[in-house]
Amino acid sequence: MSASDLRALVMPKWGLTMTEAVVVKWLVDEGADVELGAELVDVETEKILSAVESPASGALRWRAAEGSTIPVGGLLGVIADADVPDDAIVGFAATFEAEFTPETEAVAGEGPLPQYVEVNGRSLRYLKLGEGGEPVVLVHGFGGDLNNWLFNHEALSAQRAVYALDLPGHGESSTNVGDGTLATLAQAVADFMDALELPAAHLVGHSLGGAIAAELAGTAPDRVRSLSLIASVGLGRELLAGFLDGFVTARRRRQIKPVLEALFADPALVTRRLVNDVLQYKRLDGVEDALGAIARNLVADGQQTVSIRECLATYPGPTLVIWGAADQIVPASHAGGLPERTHVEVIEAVGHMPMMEASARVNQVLAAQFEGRLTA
C-alpha cells in the first residue's frame, strides 16, 4: 500500500475571503462507496451552503464530525479502497492534521483582489483570475455581483484569463445605469472590454447577464468568441410573478429572504450572511433607483418585454444554454426552439443559479465550450 491509495477530501476555497466553513450534513455514510465528483457533504461558508465533491472514487473511510469548523485546506474526510486497513486510515488522518498549516489572515488576503476601471464616467469593479488564452468575461444577473461566480471563477481560470465584473448599478460599481436598457448595459460591457484592451472574449451571462451578453453578440459578433447563457431572460415571456419588484422594494430580512430562496431548488442554501449582504447592498444610495430602472425595461404587467432570440439567430458563433430544470424564476422550457447549432444543457434538481447549485457540471460544460469541444 502507498500514500497514493489514500486521498484527502479537503475543504475547498470559494472566493477570496473564505477561510473556513462548517460541516452541516454528510450526504453519504462512512464506509460507503463513492464515485469521483459525487457530492459528499454540505458545508456552510460565510456566503452560502454548498456541497463538496469527492476527489476520487473509492470508499469514504473517515469523515469529520458534523458541526465542526474546518479551515480552508483542512481535512474533511479520507477516500480509500475498502481493503485499506483501519490503522492506515487513522495514521493518514493524524499525519495530515499534524502537518497541516491553516491559512492566516495575511495569506488569505494575498493574491488577486478586485480592481476598478473608469469607463465613460462610471467606475466598474472587476476581478481578474488567470493568465493567457482567449479571455472570458462573466456577467452576473439582476441584483447580483461578481461574487455570484465564486464557485466557477477560479476553476475556469486554469487555462485562461477570466474577468468577472460588477454591472452598473450592482456590487461596488457606479449606480449610474443610464436608461437601464439592455443596449446600454451591453455597451457598458463592451466599454469595459475596451478599457482592459480585450478586443474579443468568450461571454458567459447569467439571467439578466445572459440577455446582456446576447445583445452584445447580436450587435458586435466579432467581439464574442462564444456565447454561454445560464438561465437567461429574453427567451420567453414568463417570469415568476413579483420577483423583480420584490427584490427592488424589499428592505427587511423577512421581505428579501423568500425572494432569495426562490433562486434555488433548495432554499436552505440561502444563509443569513447572504441575506445580510444583499440588504447591505440595497441600502446603498442610488441602488434602488438603478434596479428599478433596469426592471422597468425588462418586465411589464408581470411578463418579460425583452427578446434575444433574434440576436441568437444572427450570431454565428458557438452558443451554449444552461438551465436548471427546477428554475422557479424563468422556466427551463424557454430553452426550446433555439437555433440548431445551440448546445442546450438542462440540469435536474437545480434552480435559477446553476453555477452555484451545480458548479462542477457547469464548469465542465463551460470549459468544453471555450475549448470548442461542444456539439449542438
Partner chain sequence: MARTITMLQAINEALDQEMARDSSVIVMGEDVVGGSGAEGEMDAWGGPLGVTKGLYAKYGDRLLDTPITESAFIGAAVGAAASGLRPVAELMFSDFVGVCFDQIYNQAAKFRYMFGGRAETPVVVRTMYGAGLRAAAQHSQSPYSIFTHVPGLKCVMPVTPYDAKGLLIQAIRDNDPVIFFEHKGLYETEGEVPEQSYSIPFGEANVVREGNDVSIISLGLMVHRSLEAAETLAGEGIQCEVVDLRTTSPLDEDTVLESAENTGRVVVVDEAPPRCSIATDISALVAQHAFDALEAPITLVTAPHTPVPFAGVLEDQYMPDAARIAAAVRRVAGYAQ
Contents of the next structure:
Amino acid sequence: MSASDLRALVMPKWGLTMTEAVVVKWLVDEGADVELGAELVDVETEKILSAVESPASGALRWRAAEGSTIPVGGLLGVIADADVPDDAIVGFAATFEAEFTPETEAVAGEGPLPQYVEVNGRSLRYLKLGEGGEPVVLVHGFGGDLNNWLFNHEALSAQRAVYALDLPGHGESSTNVGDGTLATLAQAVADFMDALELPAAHLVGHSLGGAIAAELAGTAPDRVRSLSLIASVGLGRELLAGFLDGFVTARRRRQIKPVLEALFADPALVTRRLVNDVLQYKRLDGVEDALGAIARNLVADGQQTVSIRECLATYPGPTLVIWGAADQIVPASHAGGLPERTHVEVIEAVGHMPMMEASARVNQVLAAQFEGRLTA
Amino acid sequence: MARTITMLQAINEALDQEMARDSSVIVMGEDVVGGSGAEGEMDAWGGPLGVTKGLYAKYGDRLLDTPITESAFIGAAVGAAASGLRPVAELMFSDFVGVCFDQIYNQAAKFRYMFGGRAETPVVVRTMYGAGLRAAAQHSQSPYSIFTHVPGLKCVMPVTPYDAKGLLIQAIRDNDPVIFFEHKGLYETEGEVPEQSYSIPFGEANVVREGNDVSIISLGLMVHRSLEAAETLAGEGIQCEVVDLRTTSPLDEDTVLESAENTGRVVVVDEAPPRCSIATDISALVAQHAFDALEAPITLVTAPHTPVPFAGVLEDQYMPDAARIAAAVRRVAGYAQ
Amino acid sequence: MALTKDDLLKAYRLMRTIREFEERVHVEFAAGEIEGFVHLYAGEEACAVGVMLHLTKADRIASTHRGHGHCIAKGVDVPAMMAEIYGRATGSCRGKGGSMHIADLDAGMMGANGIVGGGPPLICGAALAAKVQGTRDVGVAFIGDGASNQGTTFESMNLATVWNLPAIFVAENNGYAEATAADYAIGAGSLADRAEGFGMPAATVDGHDFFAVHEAAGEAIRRARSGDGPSFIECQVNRYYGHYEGDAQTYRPPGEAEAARANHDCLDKFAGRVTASAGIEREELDDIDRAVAALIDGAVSSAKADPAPAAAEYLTDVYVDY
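Alright, leaving the form predicted on its own aside, put up the form predicted in complex with its partner chain.
Okay, now the whole complex, with that chain kicking things off.
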C-alpha cells in the first residue's frame, strides 16, 4: 500500500432492509496492523451482530466511536500505512464524511428485490445478485431462508450470478412440501434451476440444504459444477436431541430462543429481531406441517435417518465440506471419512452457522471452490 | 409475501381469510353490511368505518346486519358459538357494553368453567375503543380493564397491522371468548403484513424497542406514543425499552418482569382512567415480583379519573401524549435513592 | 303429531322422574344434605315434557333457575344431575356448576341459567346456528313470568322475528317472580299479547295439561322446522314449592299450593286421561313409578357416595390454551 493509498472501512449492507448499525466493539487497536479479510469490528443491526472485515492490509489509523450508529456506506475506519501523516488521515475522514450521503429508506428499497417463480404448482422465492460467470445456487437449511446468506450473498456475487432460494415450506415460498423427502426437495431445486434456465450451477447447501444439494449431485451430477456442504446433515447419525422438534413446535419467543441459540457458538448472536423473524415465519399457516413433514424424513428416535455418503462417493465434481468445530447441532466429526478428493475446512469456535459466524472465511473458501482453486 | 396495508385492511383480510377457510365463521353486528331491508344498495357501509366492506359480496348471508339490540345479538353470538359456529360479533363501540355485559361476562365467560369444561364458546367480540376523535364520553372510552377483570375472557388490543391480522385470526380460531379491541385512532396505521394467513399466540408481549435505562410498559395506541417519547429520549441519552402487552388476558407477566428487572425503572402508560386499571395491575405485578430490581418508584401515565371530554382542548389533555410520557421517564431515569 | 302408547308412557315416565327428583331434593335439602340455592320445578312437569317430546337431541334448549325439569325432559343423565346438585366430581358439570348451572351441550341442553332472561339471546344463537348450517333443528328458550319482563327477552323475540329464526319462546307463568306476583309485574294484558306485538303467533295454554302443551308446542316447532319463524307459548302453571328451598312463601295465600296439587296436578290429570281413554293400565304407570323411585334412590345414594372434585380442579377449565 502506498502512502497515498488510504482505504475507507465502511459499514456493509447485510440484507435488504439494513440501513444502519451500531459500532459495538473494536476487535483491533487503533494503529495496529491488519490483514485483508481480518475481522476488525463488531457491529450490530436490529437483526444480527457480526464482524466487519478489513478491505485491505495496512494499519488501522482511525476508528468510529464504539456505541455510535453508522449508516450503510458510512465511515467505520481508515486503513493506511503507518507512515501516512495523521493530518492526512483526519483530512481523509473529514472529506469522506462531508461527501457521504446516507441512502434514505426509500432508496434502500430500490436494491435488488427477491422475485418469485412458479415451479410445478409451487411459488418459490429467490434473490439473484450479480451477473454472468458460472452461476451459484445457495440452498439454506431446515427452517431457514434466503436471508441466511446475508453475509455471503453479496460477497460471492462479485464475479458471478448467485441465486439464493427459499425451499418449499420455507421463507416466502409455498408451504407445500409434498412428502417432505430429500428427493422431493432436491427435485424442487432442480425444477427451480430449470425454470431459471440454469443447466448447471455451483451448489452450496447448509445443513438440510447440504443434503439436498448432495442428493441432486448424486442423481444429476451433470447439473452440479461443484458441491459445497456447510454443516450438512446426512453424514452421520447424531443430531442435537430435540432440536428439530423444538424448532417445529415452538410458537413463543421463550420456546424458540434456546433452540436458536444452539445454532451459534456465541448465543448473543440471537437477537430479538432474529427471534421475531423466525417466529413470523413459523406463524404462517402450513409452516408447522411442512417442517414436521420434512423433520419426519430426517430423523427417527433422535437419530438422522438419511445418508448422502453414497451421493458423495459417486459425484465426480469438486466437493467442499465446511464445518464449525463448535457445532452443537450436527457434530463436526461428521466431516470425517469422506472421499479423498474432498476439501474439508473446519473452523474453530464456530457453531452450526459458519456462513454467519465466520462469513469472511466461508466466503474465501467458497470463492476458491468456484474458481477451482481448492485441493483436498 | 408481505406488503404494506392499513390496520383496517389487515382486519378485513383476517375476516376474509378465516371466512374462506372455515364456513362456520359468521360476522354479525350493526351495519356490518349496511342497507339490509332498505331500497338502496347492500354493503352500503360495510361496518361503521368500513372494516367489513366487501365481505358481503363474497359470503352473503354469513354476514348479518342486526337491529340495534346488543343484548340480543351479542347473546346470539354466544349461543351460536356454543352451538357450533365461530361468530365474530361487532360491538360497535366498547362503550356500549353497558347494554350487553351479562351476555359476555355471565354467559360467554363462564360456560367453560361453570359447565365443568364440557362447553366451548368460540366467539369473538370486535369492538372499537379509545379517545382522540372528539367522540365524547360515551364513544371514547378504553374499558379493557373491565373485561380483563373477568376470568374466562381473553382480551386483545393490536397495535400494528401485522399484529391485528395475526391476533384476529388467532381470536377466531381460539375456543374461548375473545374481546378484540380496535383503537379508532389506529385504523389508518400502515405496516407490512404477509398475504398468507398466520396466527399470533396470545400472552406474548412484544418488545417493540429495546433499551436498558427505563421500561415503558404500554398497550394500544399508547404504544405508538411511547415509541415517540422513546425516540425523543434517545436523543437525550435515555434508552427506553418499550413493551406492547398485546393481550391483557392472558397477560405475559414474564416479559414485563424481564424488562423491569433489566432496567430497574418502570413507567406504565395507559389511555384508561387510573383506578383498578391495567396500569395499576402492571404496577402491582412489578412491585410484587421485581421489587428488588427497582431503582425508582413505578410511575403511571394514565388518563385522569374523569369521563372523556368532548372539546379538543380538553380531550388533548385527557389523553397521555409523548411529552407527558417523556417527562415521566425523565423523572424515573433521574431518580436516585 | 299423534301420540303413540310408547310416547305416552315416555311422557309419564319423564314427568314422574322430574316429580320424584324434585320431591327427593326437597327432602334432602331440608335434611341439610345439599348446599346452595335450589329452585324446584315440581308442579310444572307437563310444560317441560309437553315441549320436549317434540325435540331431538340436536335441538337446543336454554333453561332458567328452575332447570331440573328441563334437563330431565331433554335427556340429561339423572344420576349425573343429582351428583351435580351434591357438588360431586361425577356431576354433569363436574361439581363446578351446581343446581343453577346444570348443562349438557351434547344433549342439547345449554344450561340452567342463574341470570333471569339469560337464555333467550342464547337460543337466538342456537337457532341461528341451525339456520346457517342448514339443519332443521330448533331452539327453545324457557323463561318464567319473571324473565318475561327482561329486556333480553324482548330483544330476543324481536331478533328472532327479524332473522326469522327457528326459535320457540316458552313462558312458564307460575304466578310469581320470586315473591312478586305476575299480575303486578306484567304490565300487559297477557304475555301472548306481547308476543304478537313482536310479530309471532302466540298461544296461552294450561301448563298442568300435558296434552295442551304438547299440541301448542307441536304447532310452534313445526313452524320453526318449516322455516316459518318463531312462536311463543305461555303455560299457566303452579309451583308446589317456594322460589327457592327455604322460601317461607308468606306472600302466597294459605293453601294455594295444596289446592293446586289437589285439583290441577299434571300427573293426576295425565294418568286419569290415559287410563280412561288410551288403553293404558294403571299397573303400567305404577311400574313406572316404582322404576323411577328406584332410579332416584340410586341417584341419591350414588351422589352421596361419589367423590368431591379434586381440590386442584378449581383452577382448571379456564384458558385451555394459556
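Heads up, when I say rigid core I mean the largest set of C-alphas that superpose within 1.5 Å between the two forms. Quick caveat, the model's predicted, so the values are computed rather than measured. Positions refer to the first chain, counted from 1.
Compare the position of the CA of P318 between the two forms after a rigid core fit and state whether the shift reaches 2 Å.
Shift at P318: below 2 Å after core fit.
With both forms fitted on the core, give yes or no for whether the Cα of R61 moves by 2 angstroms or more between the two forms.
After core superposition, the C-alpha of R61 moves 2 Å or more between the two forms.
C-alpha of K25 moved at least 2 Å between the two forms on rigid core:
Yes, K25 moves 2 Å or more.
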